[in-house]
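One chain is shown next in structure tokens, namely the form predicted alone.
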Amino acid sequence: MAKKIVAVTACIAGIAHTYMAAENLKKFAKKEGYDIKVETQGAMGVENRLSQSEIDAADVVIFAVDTNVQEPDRFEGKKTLKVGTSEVVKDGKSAIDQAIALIN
């Protein structure tokens, strides 16, 4: 069964890096055969909001953020990787690999 990843991306300005990081995570997760859903917390507010059942079903959480995650208590008790958005924009595969390493 494919590993399930949920992620939140958020940068200070909430414009470019939030969405570029989200796209990179999706690209590399799919390439590796993992299921992923990404919530963006940007200038437009929260988009693609993760449901509690999606969070609960996830094997691991990635916070690709440069600011505080909104409502972090939703993720309590989950294995979590926290990285900056620019790291994910430069090397999304590394973030996915690091997250999967937490659960293997």
Contents of the next structure:
Amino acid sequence: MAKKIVAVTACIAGIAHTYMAAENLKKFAKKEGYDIKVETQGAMGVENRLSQSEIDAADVVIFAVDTNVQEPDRFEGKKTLKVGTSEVVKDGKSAIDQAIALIN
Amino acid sequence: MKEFDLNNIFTDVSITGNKNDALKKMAELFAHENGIDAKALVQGFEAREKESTTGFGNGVAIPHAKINGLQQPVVGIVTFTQPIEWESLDEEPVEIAIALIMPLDDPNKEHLTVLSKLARKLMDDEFIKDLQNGRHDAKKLYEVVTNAIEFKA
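Could you present the same protein in the form predicted together with its partner chain, rather than the form predicted alone shown above?
Following is the full complex, with the preceding chain placed first.
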């Protein structure tokens, strides 16, 4: 079964990099055959919100954030990769690979 | 008036100098076209670049600024005759800058939705290729961007 990734993206202004990082994570997760759902915490607030069951079912979590994750309690006990949004925008593949390396 | 129109696309702008000179020139162009204070705009762009570069790779940068009293966002494009060193994530110089100029406090979710769609599109290799191919032609750039994102008239 395909590995399941859940991710949260958030940048300071919440206008551009939040969404660029989200898109790049999806792009490279799909390329490598993983399931992914990305919650964006931007200027529009929380979108594509991860349910607790989705988080519980995930193999690994990626926080691509330049600021605090909202409601971090939801992710307690999960294996989590924390990176900045720029890193993910620059190299989405590397972020996905690093996350998968945490569970392999 | 809408967020993005042909008047806010400037192709083959010649800049002698660095990123700051480019930001200054962009601020002048967009300030004049949209009735924004040029000084506030360049300060906004510079402050954002100090946080982290907006040059995200592939020769494209997205300088952004928030402006007090602005009624609606302005999306504008400037392309440069000579690539500008932008401290980009891939260390490549920038040929195309897409400016995102936002009202300081904008409760309008439609505006933000438009900008987030544009941001997502920037991760699409085909879209970037189309921008690069159109960089000497304002009409072409207008087409590429409006085809990708629905702006409100």
